[in-house]
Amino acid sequence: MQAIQSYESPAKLILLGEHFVIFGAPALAVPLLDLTTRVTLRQVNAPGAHLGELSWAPATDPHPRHLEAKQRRQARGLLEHAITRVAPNSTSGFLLEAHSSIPLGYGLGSSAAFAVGVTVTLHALLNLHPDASTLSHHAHALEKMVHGNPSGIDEAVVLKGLPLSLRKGEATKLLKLSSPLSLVLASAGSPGSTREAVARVAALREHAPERFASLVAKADALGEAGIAACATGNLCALGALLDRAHALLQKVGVCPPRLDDLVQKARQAGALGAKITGAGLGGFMVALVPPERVERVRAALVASEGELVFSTVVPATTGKT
């Protein structure tokens, strides 16, 4: 019988710090346990990387066949790279299957979940038992193939399945949540462009270095305040920080008008705060909402023609390390 291993990874969401984390500000991220990617690997007799069934959550991409071909090319490339890193002398091949409910390219960690899944299953299939740091290192290498220069927080949150904070040059830390977070998310109907968003931020930094440094300092303060608000369970304060973080992201030019409108609609419907999440220029917005107002905010976003609208709860981290 062929050896087989499977692993399921959650999505992730950036609460605070995207775009500024690589310049020294802290990033805060949480897992989205309702959205997952399941990766299954089998050993086969033919050497190399082989693809079986791959399925991702439906997206509103106008060219689904083109997107499917791109997904398969990327999946094969990531698996080949993982094999080269983990099992360079293997004489067997590996057949990959993946099924995901995480929308591709929307800033919710689809590539990180896939990278972690491939990394964990490949090690397990080969009866290797690396520590968490090694697994994270390999998953990060796969993430770099997709995003170029990722901060590392995506695969860390996905691998541990816990809220984390990260400051550049430091190890990730558990983000203490004294209270669960009720969140409502909605997309603008199209994936974001991480490369274009990063390029806009880089251009601002180059042409207005003093202004950009001021924005980084503000993002740093927001991140530290966010860590404190999460630890004390002050959700009103955290909501206000999300609003301020969105204003910073508007200033670096990564908030499309459609998501700006959805953010405003969520606030008007009773959210404690709302912002875009991820790279921007598409993707998702997230609203922090009192539990009793979740349905009201969700309905308002649906009425405003938000797409892929859903609610989720991030559990408190009491007793976790």
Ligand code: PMV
Given for the second form:
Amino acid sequence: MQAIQSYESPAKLILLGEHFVIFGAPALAVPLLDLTTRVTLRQVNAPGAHLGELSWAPATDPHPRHLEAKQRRQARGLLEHAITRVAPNSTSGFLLEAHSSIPLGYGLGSSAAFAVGVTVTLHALLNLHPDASTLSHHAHALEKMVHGNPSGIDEAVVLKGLPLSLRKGEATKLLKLSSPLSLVLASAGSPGSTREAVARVAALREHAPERFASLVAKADALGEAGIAACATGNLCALGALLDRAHALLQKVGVCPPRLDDLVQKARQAGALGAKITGAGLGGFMVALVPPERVERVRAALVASEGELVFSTVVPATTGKT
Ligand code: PMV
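Instead of the form predicted alone shown above, give the structure for the form predicted together with this ligand, please.
Next comes the full complex, and the chain you just saw is listed first.
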């Protein structure tokens, strides 16, 4: 019988610090456990990387879609790269299937979940038992192929499945959440390119280094205040920090008007705070919402033509992890 391994990874959501994490500010991110990517890898006789069914169905859309040719080529490239790194002398080949409910290219960690799934299943098939940092290193190499030079926050959260904070170049830290976070997300219907958004921010930094440094300092202070607000469960304070983070992201030019509008609508409907999440230029906005106002905020976002609108709860951390 052919060996087979399967692994399910969650989505991730950046609460604070996207973009500025690349320049030294902390990023805070949480797993979204209701959205997942399941990667299944089979050992086959024909050497090399082979693709089976690759499909994704966003949580709010029951109809699975198949990946486009370009996305399949990228998936094959990632699998080939993983094989070269992990099993360069393998005489057998590997057949990959993936099914995801994480919207692709919307800043919720779809590529990190895929990279982690490929890395974990490949090691398991080969009966290798790497430590967490080796897995993270390999997953990061795959993320680099997709995003250029990512900070590492995405695959760290996806791999650990826990809320984390990260400063580039330092070990990730568990982000203590004393209170669950009730969130409502909506997109404006289009994905965003992380590469393009990161390049845009880098160009701004080049053009106005002093102004940019002052934005990074502000993001740094917001990140530290966010870690404290999560630890004490002060959700009103955290909401205000999300609002301020959105203002910083507007200043670096990654907030499209339609997402800005959804952020405003969520606040008006009673959110404690709202911002875009992830690289921007498309993708999702997220609102921190008291549980009793979730339906109201959801309805306001749907009425404002928000797409893929959904709510989720990030559980409080137990302190045992
Ligand atoms: O790929 P996304 O949308 O989750 O963006 C990642 C966050 C950035 O800070 C923009 C890039 C990075 O590497 O941290």
